[in-house]
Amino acid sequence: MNFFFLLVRELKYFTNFQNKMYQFLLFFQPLMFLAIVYFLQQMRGGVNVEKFVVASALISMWSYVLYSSGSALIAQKWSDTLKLLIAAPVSLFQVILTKAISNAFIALLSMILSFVYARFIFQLPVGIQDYGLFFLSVLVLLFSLSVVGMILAIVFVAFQNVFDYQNLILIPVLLICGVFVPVDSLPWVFRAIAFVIPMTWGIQGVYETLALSPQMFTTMGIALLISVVYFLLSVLIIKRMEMVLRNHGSLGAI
């Protein structure tokens, strides 16, 4: 069992239509988002549709992200099913890297779905003038939400009640990072949070882009830098886990 075999299985997995939930959040929940657009539209006139077109396809990718990547361990731990990976041929590292790349592949694939919704069932402008830059700027987000979802897969570990907790932080982490409104505007308090958040940058970098902003290479630098902090913090403290799985048998040790 290697990196890329894991990676396939993933990606069957959560693309399978027997996954009702996966399934709803990739192909349905755009079409509701994309709906509250165009009604706004309708009835208001004037409103920034490319930007809103934009924003639902992050709130796509990042409730999958959420969902997926941060139930990735806590399912592993209700099948008691935790401590065999311990003894599979693979690092934990290496399961939970791979659970957050295909869940970025599937969050981009959720992006595509959403601008194509956009583009051929609503009628609605998506606004990308530079495909190429666009796109780069996706690549760095992705970076940042599999960082984000390894973190949550570590953290929601410790916790039974996670979809709970997953629901509670669903918006308040879209309102925190800048997708519907810029960060600047925010109360101190809550910049200074969304600043040490990669998902943060990442997403400035997307804005940046659809508006050709000088600033866009230095924003998605900074969301590379982050992420980067990010994934060695998660590198350590997942090498630690498994040390204690192996010590202990648990992670009631932690």
Given for the second form:
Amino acid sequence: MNFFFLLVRELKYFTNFQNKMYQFLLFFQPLMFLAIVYFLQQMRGGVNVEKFVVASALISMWSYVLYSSGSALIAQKWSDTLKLLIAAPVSLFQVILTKAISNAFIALLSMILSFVYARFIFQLPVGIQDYGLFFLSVLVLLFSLSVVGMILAIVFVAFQNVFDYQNLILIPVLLICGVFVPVDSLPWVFRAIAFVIPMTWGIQGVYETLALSPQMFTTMGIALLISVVYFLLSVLIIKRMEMVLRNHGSLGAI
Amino acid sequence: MILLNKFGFTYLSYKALYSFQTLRLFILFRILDPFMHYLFFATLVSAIAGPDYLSYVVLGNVVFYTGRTMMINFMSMFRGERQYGTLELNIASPTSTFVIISRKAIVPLLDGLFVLIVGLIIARLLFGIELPVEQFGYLLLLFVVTMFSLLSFSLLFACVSLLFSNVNLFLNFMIASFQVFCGVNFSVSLLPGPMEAVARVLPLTNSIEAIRSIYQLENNAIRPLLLNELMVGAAYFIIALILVNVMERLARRQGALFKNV
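Cool, the form predicted on its own is there; where's the form predicted in complex with the partner chain?
What follows is the entire complex, opening with the chain shown before.
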């Protein structure tokens, strides 16, 4: 019950119009990228616009998850409420999980908004052939994003300086995960990194569902498998974090 | 002594309000971050419009990133003064407000210039965009004109930002608008008529077209473009000057400057 209560509170907080920090990411950023796609496709005929409409949505989704989940715990640390979370009747794991899930679902809202803008403002085709399959692949992507969000929350709170480099993480991840250029065309070093990021498979799954590729179920399966591994790993780390916090009253030891 | 006082003021302002105090952060945010930005848009545009547009986009983004840096710097400067309650003290000081702002502007100006030069070096070394040595005179002229127009607009932008309770949203919105309106990734001639008219009165638009022409990626005449940019810059400079004076008069009359925010 606490879990759902927390989830609803998180969703309400981040979709609140008073929360101006995220208004740009949710409402304006998709407009900017779609405008760029709209004018660029006029420069060259025969562009697969559908892929780039989805890519615009993915950029917004990733930006939102990076900034919101990444700062989820560090913001608590700064406002000195992290200790209160430890004393709360719900576990730290549940708190982080609700934040990661709610952020992933708001990222979905950003995707839907991107599609609405694309269809009704820019008159660009979204190109979804099978809505059921597409929704399934988006669910898998959301799971990957939630897991990545949990990891970001942990990393950012454990290493304070990482927060300074948030902007520097945004773009490399988009490039490596194959949002624009297929992962297979990257140099082997980046390909190796890409294959261990759950989002890479989630994104590939979405693109393959758009093209109704026969490999889509395999890709979605791999995305789920890798995400589950990271999920279990993050559960262990959060438990350890909670223990350190209870014993030392601070997170400096991590 | 006079010189020492003048530069001391600029140095103190830099130490108090400039966010990158360490060399490591400076390298990360003034070399690596712009490189990531150019790489991102180069990949995006190459994927949609083809690799032929890589040079076109990188050069557009080099100028855009310079503008972005200056706007953020100016806005942070005003936000810092507002946050720490020293904005009113500038007005109460016996030195003219405009002179105070001008001295503080030296740091954002140098920072912007550094970003522009580093951007062109990145374009040469990492994207293989050849520097046109024979057009060096025009390139120098472009530096001067672009810096002036960006400085003028950033000053106006920072003054206007004082009207907003959440300046970050305003800043992000403006930066995103510039990305679309100033022809950073595509030619402004693709914009519908009224949007193109807006683009023509924004800073950067003419500079971006001029730099592409200097690099021989477009065939526009360079001098008229630079002259237009200079006129746009002068117009913003005059408006900013008027706005600073109005702000000063209002503050003196009311004894406060945006205290309710």
